[in-house]
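The chain below stands alone and is given in structure tokens; this is the form predicted on its own.
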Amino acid sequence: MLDSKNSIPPALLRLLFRSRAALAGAAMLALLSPILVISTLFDVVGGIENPYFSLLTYLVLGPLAGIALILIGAGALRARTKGEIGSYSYELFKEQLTIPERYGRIRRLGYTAVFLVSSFLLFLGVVVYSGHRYTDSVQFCGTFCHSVMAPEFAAYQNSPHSRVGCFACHIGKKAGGLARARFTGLKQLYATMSGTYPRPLPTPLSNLRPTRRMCEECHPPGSAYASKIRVIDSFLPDARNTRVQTAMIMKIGSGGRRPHGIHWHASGRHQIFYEAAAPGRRRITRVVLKDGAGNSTIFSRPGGRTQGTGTAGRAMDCIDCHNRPAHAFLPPGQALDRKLLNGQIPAGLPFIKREALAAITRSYPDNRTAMEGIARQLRRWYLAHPDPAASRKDLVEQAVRGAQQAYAENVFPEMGISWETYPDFLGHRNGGGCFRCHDGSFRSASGKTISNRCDLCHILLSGGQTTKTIPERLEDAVDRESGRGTGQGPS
């Protein structure tokens, strides 16, 4: 018969001791496990909304705890003594269970353990599910790695797509995602901790991109969309800051078993291929349309090959022309001209458009350099000319904050950003986007073009007009268009 010494819980405790290594993962368990517990339970009942709890929770508690367990799991298994390979066996269980004085004791002992392990394996599950949540969240990735990221971040945060984690789009629902995401991750951590990652960040991403896959969750291809009126507000650089207004007529088009309009490009009756000069895609070389019976057009710019296989280059799909859904830096005027709009920057104060546009378009090396010039640059100006709505010091100050907020949405020194390092191909500002392609000059080998007719895509009701023209405008805009095609292919 074994006595108390023997039994099996001071067997544990014996074994515990003897190993520095289990010894030590008990004493990290015992006082990490409570602050766990509890960090886990004000995290998922929303207690506490900073990010760096969640982040010192899951990416630090937790892989300690994990850490505890490994060492007293190594320790126990080093510590191999002939009494402590007895205790364990087969015989010892066998022998405790037939005295009837202490199968009680047993039974409660195994129901004991059955608990702790079920109850400890659910925390666990607990803990792995939330730190999942967390490391996919808008949070992690726009705060954790923020000096790289927080000019993406403060983009996303301005974007139509703001409620839209960063998960759904460039990651996805498939478990190779998943997986492709968690291996890239750890190279960006990587360049992050060495300070090695490249500025500005390169783009479009060779990896976690968005597909028309996912957009198209969201978006399906199929529904047919109307024409819709589009007014873009902006102002002059002149005295009074005349806010003109732009309308036109979209044709949004569906690129379904109809295609028309803008969506005639995602169509799935026909496929276009494209290659470009360099990787950033700003310039198109060739053109490759190939319709449903398999046969191609190739269009090029002068001088360039209209001979070859119709499947060079990328194909296109959404983000070819969406290329920043979530993360579209403006141009200095549009940036200003949204500030003015909701009034974050004041249109009675004279000449502020001119002015704050000269301020934030000045080379800067640093952010906290461009807030003290910017702010420097108008409240200078403003009081070296004393017209009685300029010397308000409100407005002025006013003023400095919008146009501060405009470039530090915009503009990263740090991370070699300026005003024009990210394009926006939706639209054909300065010439890029649509022009890409649409501007005139590809041509096929039969002498086929790529239209650049300005209503295959709107029909413009006013220009910069500042009187209210568009409803006087719009039924004859209407009956001119009615019966006109609407299709977005060569000419």
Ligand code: HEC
Contents of the next structure:
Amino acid sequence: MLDSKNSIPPALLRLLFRSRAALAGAAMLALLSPILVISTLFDVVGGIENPYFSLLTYLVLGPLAGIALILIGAGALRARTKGEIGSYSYELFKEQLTIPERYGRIRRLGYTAVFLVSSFLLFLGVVVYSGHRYTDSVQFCGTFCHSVMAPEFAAYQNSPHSRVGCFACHIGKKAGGLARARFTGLKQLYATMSGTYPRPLPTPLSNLRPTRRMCEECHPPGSAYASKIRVIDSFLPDARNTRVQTAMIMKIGSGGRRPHGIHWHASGRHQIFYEAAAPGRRRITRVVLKDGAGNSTIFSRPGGRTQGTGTAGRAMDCIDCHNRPAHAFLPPGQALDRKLLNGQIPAGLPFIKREALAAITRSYPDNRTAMEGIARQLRRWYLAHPDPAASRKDLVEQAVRGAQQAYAENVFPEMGISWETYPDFLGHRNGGGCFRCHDGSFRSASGKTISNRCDLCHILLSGGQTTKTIPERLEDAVDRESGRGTGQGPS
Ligand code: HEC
Ligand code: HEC
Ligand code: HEC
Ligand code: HEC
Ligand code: HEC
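The structure above corresponds to the form predicted on its own; please give the structure of the form predicted in complex with heme C (HEC) next.
Below is the whole assembly, all chains and molecules, this chain first.
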């Protein structure tokens, strides 16, 4: 039988007391582990949904527990422990294993060690896994670097991809992407804490996933999309904020077996390469179309370079058109149109489109000044232009809130983001987007142009009309069909 001097727990304890580092580590671990266990459990079970809670658990307590372990390990290894659990030499082990009465002791030591180490590894596994899940969560990406990511997060929540994790587009599931994300993540964490990140954040991103994985996992390029009727609502800057609709048939098409329409571009049978004047890709200088047979057609602007290798520059893919699938920052007119359309800004308030536009497009140094400035300007204007409508004061206040929101969702002075910092390439607003190439000025040596025929991509059904338009007629038909007629149809 072993005496108390030789039994395991006291021996381990004595070992700790031999080294100050190990003692400090043990004290830290004793203090941290109950908190860490409980908070990890809470997080895994979903008891608390607070980003700072997860942040504290995984980015502060977790690493601290790791440091405590290292201290214990290092202390234990270095401690001089003659006659007890000694330094781990071969002779010692041989002696312990060959002398029968020592063998029992070493066995018990072994069991204890295996038990301690495996339960700890299990626990560490849970912490590391939950921490890994947490740092990949939308919550972490979107809210931890609060002011840095706030604009992208706000725009994301208004997008059709607001239920697709940041992770799916930006990182992916492959180990390489994960490791890279952790590494650049550390750099970004530093930049955030030291405030050295660029404002606005640069785009295009050099480390995005290839679109083949980023988009095509969910939207295969061969999908055939039927032509689709698009109706764009807008409000004129007149006294009645007249609502107008532009309706068009978008020829979306397919990149599949028979490439046609707009998604002719998404086919793998040909590839377009282009060069741009600056990284923002707003001005394109040269376009090369390489067909399936390997023939290249080089398009350039008058006076531009026509020679050179075929595949220089960027290979065009989904995000050269869909560059804002998750972070659509709207231009001011459209931002207000949305608010007018859903009633957040009352369309019954005379001239509100025009006045709100004037108020939100002024330049403000920060968000607070902007909120005050927009409110002051609108209130002042409506005070100077009285209107008989009795409830006008609450309408003005409602309009103020709507206009402030339209601003706050799209402009972030603290991050250097103003209107149109991040343009959308999907249409041809201000001659950008598709018209970067399809403006009719690109020509090949044989005289072929990149078309800008107005019916190449869409057929306009009605543009800016205020009388009964095609969409209204379609709407009437749908209403009649579903029996919720407006009173004008047959009953
Ligand atoms: C549907 C795919 C998708 C999702 C989901 C997504 N992003 Fe993006 N993100 C993009 C694309 C595409 C770009 C622009 C790429 C370019 O032009 O180079 C981008 C750009 C960015 C940028 C650079 C600045 C800018 O606006 O161009 C940041 C920062 C960013 N995303 C953060 C996030 C965060 C945070 C989330 C989750 C809340 C998220 N993203 C979710 C696709 C996505
Ligand atoms: C994890 C799956 C997933 C990924 C990855 C993804 N999407 Fe989507 N996307 C969806 C879903 C789901 C919808 C439908 C949303 C809806 O109808 O509200 C959608 C809708 C769309 C739409 C139609 C938007 C609209 O206004 O109706 C476009 C365009 C689109 N995605 C493009 C992209 C592009 C470009 C990428 C890559 C940058 C991408 N998606 C990545 C799932 C995904
Ligand atoms: C040449 C530009 C261009 C390219 C390249 C492109 N798209 Fe599109 N895509 C469009 C346009 C324009 C629309 C129609 C938008 C609208 O209705 O306003 C569209 C529509 C879509 C839709 C919505 C279809 C629907 O029925 O509403 C999806 C999804 C989509 N694209 C995914 C992709 C994916 C994935 C890729 C890459 C494989 C891609 N697109 C490449 C221009 C492009
Ligand atoms: C980088 C340059 C570039 C950009 C940007 C671009 N295109 Fe194209 N597009 C081309 C070239 C080159 C062709 C082929 C011209 C030819 O062969 O006549 C083409 C052809 C087309 C065609 C005809 C396809 C067919 O059936 O032959 C459509 C439709 C089209 N583009 C739509 C769009 C739309 C919509 C956008 C914007 C969302 C867009 N393109 C942006 C370069 C571009
Ligand atoms: C290369 C393809 C292409 C060509 C060529 C083209 N368009 Fe467009 N157009 C688009 C796309 C894509 C949109 C955007 C739809 C959206 O907002 O999603 C659009 C949108 C529009 C809109 C609605 C914009 C708004 O915000 O109200 C009008 C109007 C329009 N186009 C007129 C024209 C006219 C006129 C021409 C001929 C000079 C033309 N387009 C040529 C692709 C094209």
